[in-house]
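A lone chain, given as structure tokens: the form predicted on its own.
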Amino acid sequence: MEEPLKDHHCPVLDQVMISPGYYLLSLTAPQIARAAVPGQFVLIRCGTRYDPFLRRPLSIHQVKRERGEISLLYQARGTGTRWLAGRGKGDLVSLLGPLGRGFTYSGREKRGLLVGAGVGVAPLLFLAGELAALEWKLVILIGARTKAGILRVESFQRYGFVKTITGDGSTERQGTILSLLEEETKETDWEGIYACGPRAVLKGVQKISRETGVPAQISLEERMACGVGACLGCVCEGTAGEVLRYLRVCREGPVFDAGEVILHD
């Protein structure tokens, strides 16, 4: 029997705004510290009362387990995350975690390639500082529509070498992250590709993932109800053989296989 969800009243030990509109958030909270794996997620209540009604899933973007400490990588877009926005050193912030499925891997010194669009960079922070400790080469692809979504890069830059890419040309390259993939691809063999970012970012790893044979991971994201996979307003279409079957993002995600799930535009 699983053990019941618990509000953990974490503090806020610091925020900044990144660049325009995203925040980086800093938090207190041993528990969800210790037991997180990279591309879980937490819970967080926007308010102090039911007005936004529903919690805000976000993923877990990096964490001092020594410390107890937790962070979160997210863009103020509506009225829950620019609440979230406005809270400060010493505020407390609830949350439920850590939920959902994460990333896996295993062994020593392979290589590894992040792709991460956006905001979708958020859980792969996590996961670059893990494969780093077992000794993984890592390339890391962040793309953007402009140079302001571009972000994290050089805590990205600790744990492997990164690639920068923006629909407008204002960094290095112009073009789309999937294009950066493809050349990866072609020139390096690798172990896995570990993605996160809008769907049609998502469904271009699926196909490259087909193409090359390179094992990919794509960690969804979706709006959540409940997060623990009752309420099944998060359902996506899997495939298990020839048999179509639905899995809840929250509950049997929000990482899968790349070949295990199907996504429309």
The other form holds:
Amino acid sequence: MEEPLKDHHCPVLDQVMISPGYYLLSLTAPQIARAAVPGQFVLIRCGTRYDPFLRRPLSIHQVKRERGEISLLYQARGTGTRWLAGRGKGDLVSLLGPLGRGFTYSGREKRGLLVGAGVGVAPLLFLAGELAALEWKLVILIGARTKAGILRVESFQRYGFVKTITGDGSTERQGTILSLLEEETKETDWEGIYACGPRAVLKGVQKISRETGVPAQISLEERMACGVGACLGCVCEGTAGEVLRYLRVCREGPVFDAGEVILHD
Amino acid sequence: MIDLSVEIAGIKLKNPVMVASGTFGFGKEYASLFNLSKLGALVTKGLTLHPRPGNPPPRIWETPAGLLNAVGLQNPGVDFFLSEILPAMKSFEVPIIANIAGFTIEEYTQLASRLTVPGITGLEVNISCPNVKAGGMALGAVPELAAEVVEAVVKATSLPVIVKLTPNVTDIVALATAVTQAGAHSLSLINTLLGMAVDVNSRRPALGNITGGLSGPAVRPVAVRAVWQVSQAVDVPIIGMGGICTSNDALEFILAGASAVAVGSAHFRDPLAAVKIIEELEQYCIENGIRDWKQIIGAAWKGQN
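Output the form predicted in complex with its partner chain next; the form predicted on its own has already been displayed.
And the full complex, kicking off with our chain again.
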């Protein structure tokens, strides 16, 4: 049964800075844990007054259904996320969710390629866990500019084979995550690519998906207000046509088929 | 049980708290969050004669205690609304006020007449959208043109006509007087303030449309001032809006002269904002021994005289 959407007041279980500027926040949120699927997000209120005014959309990073817990992985880079980084054990935060359309997948024992650039790994750990439970063979590509942006490698290693790459060569390989993806897609037949990261990376994923014929799903980020599909603030350009030109990232997304959207710089 | 009901231009509201156009879509999304029949009324997203894709993104940009938006009247058009959306809205059991946005006077009258159907309780004439190049604010900022639109709409419909005014004018009283003389039954004050932001990282305008409309608590004093001035100059009821987040905010508008209020951007912070305000207003009446809350409409200026 579908749970009604609710604004949940969730106690913080734990918050750790896992790398400079990057935080892993665990919360007690049993209803969200029960209802969420990989790729969905929550809108989290960051502050008690009017500044910042809007909630922040954060992907659900991990779910422990039996314990009623979820975790969020984010980078503190503005007033909202910096406020959130200041929350500690026992503090209540307000979460609306789970929201949006997540990743789609079916079948067992398939081969999946996960592509996470920087904090874009956030929605992929939840996905990796679900796919691994279906006995998928996963290769997980994680890229960032520097080593500090390579996040959660050990956690991903539980679910598949992890390859990392950095712009400055401070991990095993130097280069871009797209070069890794190009190599991988040459070698094996993949059921699908599941990607999240900056727009430039997702554009590259679209291109590689088009060229290799491997279907890709990409998780988009956009500035959001209502998060439920009412305000039409968070749209991206779709490929479907004139009147339906704009798709709501919060409702039709945040996960789209790579061919469904046109990404601009 | 406190009676919070009020009548606006012949529209009976069970309480004076409505949801503002553009922030609430057509209600469907919020219907899974709370029972919409608790609301005084629901004002729809702006409807145009033809479907509109809206403006290119980014469409929103957060600002201190508020946000800029430049959605650009994305909507499926009046025909789709009537055939596919309105029938399902009946289950909300809430008065539905259709917000209409034309680009010519002819379009406004066509919208008004097509929307004069059972299920629609009133029309809110949007002559104040800052995010479109024609119509909207371009018509609504000039008293003579605004009056022409209103006169034509009133002729085209038997429904109560509420006119939503822009604050982006030198003299909002002149505008309010002109549209009231043209037959407006009620006024909505205010639409968003025209604004702009620059993204210092990209060094470009933050919004796809370059300029946008500012809403949220940041604009509240501007809105309260408009209600204060206009409610003393015209005889029609005023619906006050602009950054209302709490019952105190709502009371500020009511005391300044509003007979009802609308909650908009506050839903982005708290999707239950309107419902909480209704409950708090009941509590306020109980605590202050107010039998008929309508006594306090405009009390801030009536008390002066």
